[in-house]
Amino acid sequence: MISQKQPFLDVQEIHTYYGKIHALKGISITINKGEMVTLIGSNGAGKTTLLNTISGLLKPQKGQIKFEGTHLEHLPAHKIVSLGIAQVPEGRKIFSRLTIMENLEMGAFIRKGRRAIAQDMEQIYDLFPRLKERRKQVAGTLSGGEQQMLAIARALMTRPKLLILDEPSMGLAPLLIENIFLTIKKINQEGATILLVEQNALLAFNIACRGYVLQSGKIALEDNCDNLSQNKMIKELYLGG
């Protein structure tokens, strides 16, 4: 992995609250250049809120976020990606009613340049064949797995630098998951950042490099992920003991 001096992600202190509800408290995270970060938790832990929040989705009452040295804290979502940060949602979120070549074109709103953005198009339809297969297909009528390939491709079509999945396997086959997992590991392999949010701790040790465990809106355990896979909290929590 590329290393640097400042990390390309630097979450610094964030305090983030519903209403009166205090969902993250003083939550720091940092992300390298060309890393894939994974965080791991409990229902309820706060993982979707922090990915919110450095989207813009959410605003933070306390804290910074730094991309490449940029503050991301008082930014509207849509300037955050244009700045090159896309986030796959939990529960994939895909324009049921359109196609997945219009979900596709609709990554590319922000983008310029009709001949880059159908080179780009190709080169979804080489990671995803399935896609290509059923572009004209109306994405409301595809799978589970079909939607969730879509929902990372629409991203992968703003051209990101960092790239956040929010639980990607959930109601997902296990030959599906696996599918998934392979291609997400090969996005990063090939210069994507990402910032992995996985139910499953075993999938997400295996493809990331780094981890954080949040617990109750803290971070409760930060470490690579071979010695997060050995942790015993951890195996008694996650991994099934």
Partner chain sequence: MEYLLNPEILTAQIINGLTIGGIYALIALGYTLVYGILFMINFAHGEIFMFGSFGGFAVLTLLSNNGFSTTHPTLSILCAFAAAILISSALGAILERVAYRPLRDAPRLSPLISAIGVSIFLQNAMMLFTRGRMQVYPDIIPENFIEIGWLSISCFQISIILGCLLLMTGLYIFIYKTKTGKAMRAVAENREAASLMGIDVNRIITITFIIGSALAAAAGVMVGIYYTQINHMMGFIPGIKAFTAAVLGGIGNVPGAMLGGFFLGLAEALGVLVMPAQYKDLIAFGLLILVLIIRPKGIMGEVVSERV
Contents of the next structure:
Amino acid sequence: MISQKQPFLDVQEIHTYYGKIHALKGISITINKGEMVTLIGSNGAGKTTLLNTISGLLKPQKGQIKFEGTHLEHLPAHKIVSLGIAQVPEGRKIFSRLTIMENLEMGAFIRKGRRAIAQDMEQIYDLFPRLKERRKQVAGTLSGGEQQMLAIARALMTRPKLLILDEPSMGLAPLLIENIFLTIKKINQEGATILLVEQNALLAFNIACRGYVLQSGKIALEDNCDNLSQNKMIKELYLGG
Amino acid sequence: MEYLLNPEILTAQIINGLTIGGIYALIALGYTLVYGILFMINFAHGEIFMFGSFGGFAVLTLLSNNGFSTTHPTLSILCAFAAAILISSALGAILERVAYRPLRDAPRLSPLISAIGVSIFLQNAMMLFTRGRMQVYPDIIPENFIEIGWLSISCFQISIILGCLLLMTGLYIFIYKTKTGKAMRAVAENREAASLMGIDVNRIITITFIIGSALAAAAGVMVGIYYTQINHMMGFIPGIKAFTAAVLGGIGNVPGAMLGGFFLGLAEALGVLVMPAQYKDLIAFGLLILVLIIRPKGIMGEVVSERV
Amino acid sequence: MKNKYQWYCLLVIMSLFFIPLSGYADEWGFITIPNGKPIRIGLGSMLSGDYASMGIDIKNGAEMAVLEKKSILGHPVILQAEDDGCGGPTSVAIAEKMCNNPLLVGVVGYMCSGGSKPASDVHNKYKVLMISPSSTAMELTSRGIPVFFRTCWNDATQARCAADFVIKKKWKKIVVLHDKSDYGQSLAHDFTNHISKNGLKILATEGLTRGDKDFAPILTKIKFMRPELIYFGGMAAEGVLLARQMKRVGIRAYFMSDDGCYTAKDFIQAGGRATNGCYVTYAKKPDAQWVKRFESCYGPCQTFSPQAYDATNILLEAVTQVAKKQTDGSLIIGKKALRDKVAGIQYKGITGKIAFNSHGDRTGSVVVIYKVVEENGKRFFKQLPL
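Given the form predicted on its own above, produce the structure of the same protein in the form predicted together with its partner chain.
All chains and molecules follow, beginning with the one already shown.
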């Protein structure tokens, strides 16, 4: 299933420790350009650890990560961003004391060219009109759903080739979740490759094309989403029977 | 009490309070900037202030020895400020790299102990260098007074107050209007999220130390010119007072530190009028305790909460 | 009973063996310096921190005396300088260290009264001599410590000298300041007492903090009282700032202070023009020749280096006279003999004739008034006629 040409993101046999806990025990995943890949697993399976290892917040003990042929294992997080990987962290982690506009500016921190940045910002405001209304407000005053939008918007401002989303649905009302997922799909259709971590497996399988199942630090399953959603074990464990 | 009702003495005291308050505020900003970003108290900040003062002293002495300062007094003083800022900034950056960065992930007590160690080290280094002697700033500009009846206001005082306000405005603009300033605030709030935006967190932390140190250096030169004598222990009391001011204003909060500094200076100056001067420090630290009881987060303490 | 008697006899006989060896007896015991070992002179003063300047000056004075002496009866003399931080606990620790050094004959120190007081108890325990060049607190010589002497004066002498001068000048409106230290407070207290005894009143007494730089608030308040004289009990670091800031806030009063401000560099040079006309109390001028010699080695002579030099020399002189050379080349020094020698010494030092009274204080009048004057473009302390 791996095509002859080099995969977009290639994670090979990585081992990551979280303090003394051996969190990732030899994980390999690949993502091709333009794909939306989802990663599911129970709490503590190592999803966030994997994402943080890719984005450089954590360093793998062993193994290698290649993005468009560049090794990421030893690069600091801020360098990885400039290669084109943006992560929307779990719990959003927006800068609540900065205004919405300043949050977006921070997203564009690595970029040069005022005009392009301003254009992107307008596009983002089109995508999230709520943010435009409140752009002068301090981000801490936003509601949970708006904060999630801001977190995604902020990541988009880096102009990512690969967008990593860590549980974007967490703590949101169902209506909002749908809204956010539609947006994610739109972003993917516009050309960004997406790695989506979700607890709500059903939702994830609906919009992604391939999926990995993570169990206690190892890949338990890998398949396309249609097959995964039919899988008996997954049905029992993640889709509520 | 009778003094408080006398308008002349009151004005004089307010000017006295604003002068020393401005200096407290400049130093307090360094504490607050570093605390905001690293959640540690840089107890060596008083020594950075002291080194800045000595840097300015060295340059002014040199310039006054070769006669340059008599022909170009203003330029000489600007040179002194520049040298002081250079020395202190370099020192601040080195300290961060050598004494604090290796302890970034250690328990919070470790960098604190490291800071105290650095403080003692710097004091003693300067003592060995100066052989423990008081050094005297050369008189570059004569001190003129504005006399209004009984009142006499030194032009130095006015310059210090204005200088402090100027630097603070500059800092405010830097933090709230420039990209680097915004990145500083972002790093202060969430280091991981900031690095996910491509912000080099270490660089921002270094810049924070440099800015805090530069402000302390400016304060150091002002103290040198105004009080004329400096020694290796000069950082201790202003350091503690400025720290108090930072806590008063709400540590980690930039406008809070400015306000806290002026507030403390005024409280000390006016407090002397209502009680004997030996209680001056009591006023400062009594205020600190009072504010901490009533408003544990300081006058300008954080009110924004993160909604989840 | 009989058994005990036997032991006693044995002891007596054994000690009879020892006495001829050592040549003489000493009820406090002996200091033995083995052949080839140096004689150590201890020095305890503040070598780092706020008043390191004064402490290093003391060390320089002692060092100069030791370097000049070089050796006693073939044993080299060396100075063991320790930083006692001018404080109680550290001084005690240093005192224990010094007294337990078998090669140490005595200590020049300690610098501050606050350190000398607890340290003198330690010295009394081990019966090791101490001669302070600078601890001026009254109580030091009233506690019945036989091993304590000082080459400086005491606070009461100094405060009385200042007060007498004020009375003579007929200044009436006086404000007293002190730095809240034992030293500053006791001076302020003695000064006030003596002034009040003569029917004069003090307008106000205020305290300030050592290490503080900004005295404008307190001086602004004092200005309102329109004083003729401000008396300050404290050190030069604060004294010079007071002198300068008095001019700044516009107080037109005389300024008078104590030995702490008698330093050419830290007071006159640091204060510049503002110190013109300031009065300080201090010992009579040390020998001019000596000052020249000192300054060629260590730079400007500060405050207590002459007293430290004399204290060290007295110690060295006493050791020279008391030490007995043994056939194996070692030196034996009786502790009591050494103490008695110092107690009875008639020494012509660079600070004048030195003799001690039964308490360990210097006899004779020691303190005089100096005024800062500017003559031919040079500013210096000028001793006023008595």
